[in-house]
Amino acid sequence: MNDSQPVAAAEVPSVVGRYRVIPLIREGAMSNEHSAVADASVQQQLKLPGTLVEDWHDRAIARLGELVASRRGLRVFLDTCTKCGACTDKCHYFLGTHDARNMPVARQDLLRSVYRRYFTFAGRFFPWLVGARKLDKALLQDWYNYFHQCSECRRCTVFCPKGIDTSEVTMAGREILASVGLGQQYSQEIITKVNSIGNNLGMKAPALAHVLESLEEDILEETGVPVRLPLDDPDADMLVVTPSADFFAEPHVDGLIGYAKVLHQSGIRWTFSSAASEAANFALFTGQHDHMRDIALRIRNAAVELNVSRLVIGECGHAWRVAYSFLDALVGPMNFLEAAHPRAQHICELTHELLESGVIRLDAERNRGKVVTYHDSCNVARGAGMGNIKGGQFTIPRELLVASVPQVIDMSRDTTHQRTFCCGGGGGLLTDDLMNVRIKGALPRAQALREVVTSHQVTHLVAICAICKTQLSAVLPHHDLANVQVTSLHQLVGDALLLDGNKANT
C-alpha cells in the first residue's frame, strides 16, 4: 500500500459556493488515499488471514460468489445498475475529491465489473461488451482505497430509480478484502476492543466506573442535585447503552450529563453495564455479519443478566440503526422486555414521551443566546425510525430543540431529513489516516451550514451520532467553520431542563 498524501491547504476544497454544482472530474485525484491495512494478530483475532494469502485472487471470487448467492439484494443491485447518472452528483466524496471513481456508479463499478466477469454469460465470452474485468493486484489496490472512501450514507440510495443501496456494494467489497488479508486497522481493532472488553476504547470496568463517578461529582457541583450515572445496579429496569466517546470526549460527554439529568428527573431505575458499554457496532461498517452479530449479543446477554425490562440507545447513528433495524435478525426477539415497549428506544424518543407526558419540563430560556441548527445522521435518517409517527426520526429530535433553544434553524431542505448529507467521517473512515478524505467529503454539508450560518447566525450545529459530533469538530475549522459549536442534542436538553433534587435514582 502507498503512504496517504498529507493535507495541503491548498488541497482543502473552497466552502463558498452552492454543492450543487457539478465538479470537474480530477482523474485518479485520490488514488493514493488509503487507511491502514489491519496488523495480522488483529485480523487473527477476527479468524480472518492475518496478510494477503497466496491464493488471494481464487478466495477473492469464491467470496463474491457465495456473497451474491447469500444476499439477493446484492445481486440485484450489481444486475440492474443502468447507469443513468441519477447518483452521478449526490455522493459528499466525490462532490469534495473530484475523482470520478468516488461517483457512487464508478465505486459500484469497481466489484460490477468483476461480478460480470465471473458469473454472467456476456462477461465470460464478450467482456468487452459488458464493462467486464478480471481481477488483478492493481483493481485489488483500488478496491481497498475506494471502499474506504465511501461512508455507506445510502444519500445515493434515495435519488437512484432502481433503488440500489450502494452501500451494500462497498460491505460486500470490505467483506471480501478482509477474507483474503485486507482488513482495515481502525475498524477491526475497534470490533477486537469491543469484543473483548466491552466497548470501542478498551476502557476495563474499573476506569468506567472511576469516569461515571467523576462525573456525578461535576453535575452535583454544577447543580446541587445528586445525579446518579449507576454502573452494573441489579436493581435497574432500564440498560442504557451508549457510544463509548460519551463516557470521556467533548461535546459527547455533555450529552452523556444530560441523558442522566433527564433518567433522574423520570424517576426511572436504570444503569450501564460494564459488559456492554458499547452501542455503536462497527461491524456494519465492515460487512462481516458475524461480527455484528457477537457485538449485539453482548448487549442483548447484558440486559438479561441485569434482568432490565427496557432497553435505551444513545446518540450514535449507526448503534441506532442497528437496534431498529437489525436487532430481533441478529440475536432473536427481545422477549424479556415489557410490553410497553417491546424494543429499544433511542435516548430521544424516551426523552420526548417523558416531555409530552409532563414528567420533564425544558425551558429554552436556560439556553438563550443560542442559534441552532440540526445535522440528520445518516443512519438514522435514511436506515431507521424513531417513535411510532412516519418520520419519527426528523420530528422527534427537532421538536427537542425546539423546547430547549430559543430558535432552531433548518439548513436547506436538501441537505437535511431523507437528503442529508453525510459529515464525511461515517462507516469507519473516522481515522487520520483519511483525515484529508473526511475533509474534502465534509464539503457539502460545510457549504449548506455555512448558508445559515451567514443568514440567521447559527452559533451551534447539533447532531445524535458520535461519529458526526467527532468528525464536524475537526472538519469545521477547515471549511472557516470555527467558531460554530458542535453540540450534542442531550446537552442542550440537559441545560434547559428544570431538575428536582428528589427524584434521585437511588
Given for the second form:
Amino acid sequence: MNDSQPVAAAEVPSVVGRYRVIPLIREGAMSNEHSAVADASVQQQLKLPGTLVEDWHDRAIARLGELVASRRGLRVFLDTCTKCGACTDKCHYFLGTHDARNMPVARQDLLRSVYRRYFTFAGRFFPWLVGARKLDKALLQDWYNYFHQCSECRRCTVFCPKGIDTSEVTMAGREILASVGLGQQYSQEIITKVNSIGNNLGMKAPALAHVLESLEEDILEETGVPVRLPLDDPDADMLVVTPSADFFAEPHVDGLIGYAKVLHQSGIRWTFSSAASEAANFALFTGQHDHMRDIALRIRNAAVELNVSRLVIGECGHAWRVAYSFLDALVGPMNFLEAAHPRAQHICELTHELLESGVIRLDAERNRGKVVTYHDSCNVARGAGMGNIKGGQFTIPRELLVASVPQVIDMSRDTTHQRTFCCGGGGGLLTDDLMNVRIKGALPRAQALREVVTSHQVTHLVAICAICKTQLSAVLPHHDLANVQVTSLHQLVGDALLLDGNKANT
Amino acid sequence: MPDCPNPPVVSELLPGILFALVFYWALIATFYRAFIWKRTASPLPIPLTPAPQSRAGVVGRLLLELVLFRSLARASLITWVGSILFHYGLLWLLIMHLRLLFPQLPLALLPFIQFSGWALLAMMSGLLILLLRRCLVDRVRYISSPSDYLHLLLLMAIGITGALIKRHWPADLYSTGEFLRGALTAQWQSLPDSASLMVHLALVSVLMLIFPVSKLIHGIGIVFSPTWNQRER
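I would like to compare: after the form predicted on its own, may I see the structure of the form predicted in complex with the partner chain?
And the full complex, kicking off with our chain again.
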C-alpha cells in the first residue's frame, strides 16, 4: 500500500458547492487520467500476458463471453439496465470530476455496449438502435481509464431500481483487460507480493517481528503495562489478521496498538501470523476470482497451521467484505473455528462483545476535547455485516465510539450508513498516478465533513479501513481540511481503555 | 387442389395467427431468458448489505422493489413519480383488458373499466414525465440510445390508439373478444373491421415482439438480481 504524500502537482478541484448540487456533465474531462499499466514481469508472475496481445480483440470478447456465462450478477446487470438515470448523480467520481463516463451507467455502458454488440440479438442486428459498439482500440483505452476511476464502492447500487452493482461490471472489465495484457501495475504488483511474501508491503517476517517488538516497548513506556504483540505464537487460540499498513503507517499503527491493548485486557491468547500478515485481498479489486481464492487460502492455512479456533480481522474495509461474505465460498467450510464463533469476526465486533460483557471498561473522559465523526467505509457498509445483527456494521463502531469519546457527531445522513460516500481511494485506486482522481473523488466526503467541522468543530475523522485512512490523510489537505485528524477507531478505544496495572488507572 | 383453403380466408385469419405467434413468442422467450439467468452460476454472494437474514426478508425486499420501486424513490423522486404513474396505469389497463377474455363480463372488472380513463391519463402522464426527463436532463440524454426514446414513444402510441378506440372510433367489443380468445386458443377468427383497433394491435404486437429481447424485460430481471435476492448469512 502506498503511503502517499499529498502531491503538490495535482490540480485541486474547484469545489462545486454542496454534494446535493448536481454538476452538468463534461465529456472526456478525465479521459487522460491513466493508471500505470502492469510491467511484463508482474503480469507474467500472475500467469497473464506481459503486454497487449496480438489478438486482444478476440481474446477480450471470448473472455467477456466466459464471464457473462459464469457470473449471474454480471449477466443480469448487463441485461436489465433501463437507462433510467437514477444512478447518474450518485457516484463520488462523477460529482468530483463531472466526467460523463464517471456516471455509473455510463461506466457500465462501456462494457454493456460491447456485450450487446457481440452477445445479444438487438445489438448484433440493430447496433445503432441500442447503442451497441464493436470493441476497438479507443474503447479498450476507455475501458482501462474509466474502470480505474471506479472504487467499486457500490453506492450507485443503493439507488438502482434494478439492483445493478457497477462494481461487478468494473471487476469484469479489469479482469478482461488483465487477461489481454493490460493489468494495473498498482494492484497486480501487490498481488504478487502478497503471494510471494505474505503481505502487500513485501515486509518479511524478521522485519515484522522487529516492528512488533518496538511497538511493545512503546506501549510499555507509555502505560507501564507489558502488552504483547505476538507473532506466530503456537499457543494462541485466536489469529488476528490485519492490513499490513497497520504495522507501520500513520494513523493506522495507533489502531494496531489499540487492538493490542484490548486483546491484552481480554486475556485471550492471540497472535499474528507471518505467513498471513495481510488481511487485504486486492484480487477483489481486479476481479480475478482465482487470485482472490489463493490470497484467502493463505489466511485459512495460517489459521490451521497455528491451530487456532478463532479468526479476527483488523480494521480493513474490503478485507472484511472478503472475510464476511466470501470466505466460506472461497475456502470454506471454516470448520476448525469454535462453535461459539463459527466465522471470522471483525475486531470491532470482538471489542464490542468484550465491552458488553464487562471484560473491558472504557473511560470516555480520557478522550475529552476531541470531537469525532465517523466515516462508514464502503465495503463494510454495503458489502458486509457485523456482529450477526442487521445493520451491526453501523451500530457497533458507533457504540464503541460513544463509549470512548465524549463528543460524537454524525455527518449528514445521505453521506453515512448505507449511503456513505467512498473516501475516493478504494478499489485499487490508492496510487500516486491517480492522485488527481483521488482528490476529486473525495469531494463529496470532504463537503459532508466540512459541514460538521463548521457546525460542531469536529477535530477527528474516524475510519475502520486502512485505505480510507491513507487516502483521507493524503487528500483532506487539498480540500482545506488539514486540521481534521484522520484516526483509527481502535486508537480512541485504546486511549479510553482501562488497562489493569496501568499507572494512570490508580 | 381441393385441400387448399381459399385465399380470402387465409388473409382474414392471418392477423389472428400472427397475433398468436407474437404472443407466444413473448411468453416463451421471456421464460427462456429467465431460465438463462437462473442457469448462470453465482460464484460469490454479493448481496447489498444490510441484507435480510431470512428468506421471508428477501421476499419482502424484492416486493418493496417490485411493488413500490423503493430504490428509485431514494434516487430520484420525479423519475419515481413518472414510473409509478406509468406502471400502475398500465397494470390497471391490462387488468381492464381481461374483459376481452371472458364472453360474459365478470363484475369484478367493472371498476377497472369505470376508471380506465383515469388509468390511461396516469399512464400517459407517467410516460410524458419519463420522456421529458430523458430529453431535458443532460445526464440522462447522454446515456440514452434511440431505442430508449422509441420504447417510450411506442407505449405512448399504444395508449393513444387505445384512447381512440374507446372515445372516437369504437371497435365492436364482442367480436374483438372473439378475435382475441380465438387467437390465443388457435381457433382463429377474423379481425373486426376497425382501423384504430388494427393499429392498436399492430403496435401491441411490436411491443410483444421486442419485449423479451430488450430492456423492457427488466421487471423479471429484478427477481434475479443477486444484490437483492441473496441473504446475509
